[in-house]
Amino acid sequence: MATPQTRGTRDVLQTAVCESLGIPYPIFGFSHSMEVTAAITNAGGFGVYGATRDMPDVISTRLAEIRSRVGDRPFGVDLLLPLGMADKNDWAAAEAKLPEAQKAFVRHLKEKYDVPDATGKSFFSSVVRSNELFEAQADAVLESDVDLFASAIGTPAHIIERAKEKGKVTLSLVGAPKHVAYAKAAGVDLIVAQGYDAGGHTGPIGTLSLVPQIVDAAGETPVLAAGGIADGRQVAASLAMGAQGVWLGTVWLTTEEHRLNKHILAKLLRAGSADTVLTRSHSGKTCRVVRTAWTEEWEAEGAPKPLKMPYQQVLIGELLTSVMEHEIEPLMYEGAGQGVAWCNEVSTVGQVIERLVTETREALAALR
């Protein structure tokens, strides 16, 4: 594991994020795996385990497990938590507003890849995304230890006031300029400029166009720089237009730790960043994906528009439940963002940390 410089001058990586937090380096990890949020932390980043695809006994479970394998050092949880969705999480009532046509699409996908039933039920064939789910979700994170809370798409001011009040520290990602007014009045102690370059849900701005016009915007709250970072020159970029840190999600998918789906794996390994495509197939919302048959079905001619959040999950649910369970190669996907490109060995959490913070070093002392 790579090991701060010694603090006989002071160390450019140990950011004010960094002393606040207690951590050796500003680098943020976002993961849905346990194992890699732990190895993040471990390895003297910040763990932040993305828990929106949990039930809230799930939530609680996992985030205990988490904490007995970093003890006290700190890590957090992000929920995905948009505005403008259904009261109540009625599986019933949403599928009977799909649109027969695409209803159809799915059923021809299905016959096309001659995909067979699923034998049981995931998250994605049986939970709508709610203000239910959401509370129910918030409530098991605010019940834990977890050190900070993150929240993604939405930023809801009662959410984020319960977690102050329990003493942890708020985050929220945000993809434009104007969501910072809304961050800042709610009371977020961290922001996130996540660019266009960002796997999963992201907006329409470039990184380096969207990072210091956050950083300008948000005034004496720090910000983390998030959108196709996996290499040190880029963290060394982020810390020059003002981000106090880095917030890194797709560079974890080829770690030994995450131990992802062997078809899925061998997508990224060999994918550059044109090999990923920004999609409405996978939630209703902009999502940058791995480029698959899947999302080139849905562009394709004569195919139907993706439904708006929460529909498409209902909508494809189950064929996506069925595509993974029994492997359609050809159908499988996963969120990936541009910086996949640095993504083409596999390595341990601990490789890749201690080579984006050698990296980092090396480009500034290259611009000193």
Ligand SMILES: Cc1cc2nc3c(=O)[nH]c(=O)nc-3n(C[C@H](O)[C@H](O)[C@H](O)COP(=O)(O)O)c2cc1C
Contents of the next structure:
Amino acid sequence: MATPQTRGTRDVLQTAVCESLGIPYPIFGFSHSMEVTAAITNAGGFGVYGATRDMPDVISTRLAEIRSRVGDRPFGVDLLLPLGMADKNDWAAAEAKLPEAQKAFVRHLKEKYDVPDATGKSFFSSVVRSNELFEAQADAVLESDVDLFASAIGTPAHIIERAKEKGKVTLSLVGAPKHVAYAKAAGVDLIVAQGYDAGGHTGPIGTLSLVPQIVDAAGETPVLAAGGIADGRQVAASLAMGAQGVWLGTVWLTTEEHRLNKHILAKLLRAGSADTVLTRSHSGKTCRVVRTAWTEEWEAEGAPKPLKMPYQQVLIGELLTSVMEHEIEPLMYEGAGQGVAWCNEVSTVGQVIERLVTETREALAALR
Ligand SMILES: Cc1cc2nc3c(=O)[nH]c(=O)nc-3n(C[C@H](O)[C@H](O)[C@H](O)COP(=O)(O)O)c2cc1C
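Switching conditions: you have the form predicted alone, so give me the form predicted in complex with the ligand.
And the full complex, kicking off with our chain again.
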């Protein structure tokens, strides 16, 4: 592993956030994989487990498992907490609201790609993103010994307040300067400025334009840069823009620890930045994913408009579950950002962190 630079001068990678969290490198990693999350923390970064697709009992078990792998080192958990969702996790009630044109289109895709029925249910085919779910997920997080709680697509002040009472470090992901006021009013300790280049749900402002604006608006609150970052030169640029660290998602998908499905892995390994696309077809909100027949079908002339969150997921949940179970290759996709251009081979999480640290130091040295 790369070692922190010493020689009597303050290591530029040891930002104030690193000092307060007790981590060697200002590299935060978001992942839906427990293995990746633990590996990021164990390699000197800060792993954050994405628990939005987990029911509360699963969240408790997974956070305990990650803790057993990282010991006293810190790690976090992330939930998507959008406003304006249904109150109850009531699948039948949500299903009853689906329009016929969109249902017919999903039936057409199932026939066209010859997708067999799924043999069981998944999160996507059984759970409605609803306030009831969010409260139960937050309860599970707050009862755990996780060190940091991250909230995305929304920053509900009452949950942030409870997290702070439990001694958690709190963080909010934002995609526009106007979101900073909400995050600060909720009292978060850290803000992630996530730009357009990012994988997953993202807004319209590019990372290079967004980060300095968020740094200015955030004042004393430290900012992490996110969106398209996969190379040390971008980490150095993020520090130069006033961020105290970086928050990466896409780069972990092609690590050994992630064990991504082989078809999706192959798509990501050969994808360049222009092979990702913003689509509403995954969740109803703009989400960057690798372009596949799935995204093309929803973009095609005559395709209906995707529904709003949470209804798009209710609409496609069963088909998506079948597509993944039966590995219907053309329709399989994954969230991925423009930094996928650097994901050209499978490596370990430790190797990714070591590469980023070395490249960052080289980029900073080249400026002197
Ligand atoms: C496959 C995938 C799933 C994601 N899911 C979530 C999520 O559930 N919650 C969240 O806050 N961010 C999610 N993100 C966004 C990441 O937190 C992060 O901001 C983003 O990946 C940074 O940009 P990058 O992908 O270019 O590194 C996801 C990203 C990817 C690639």
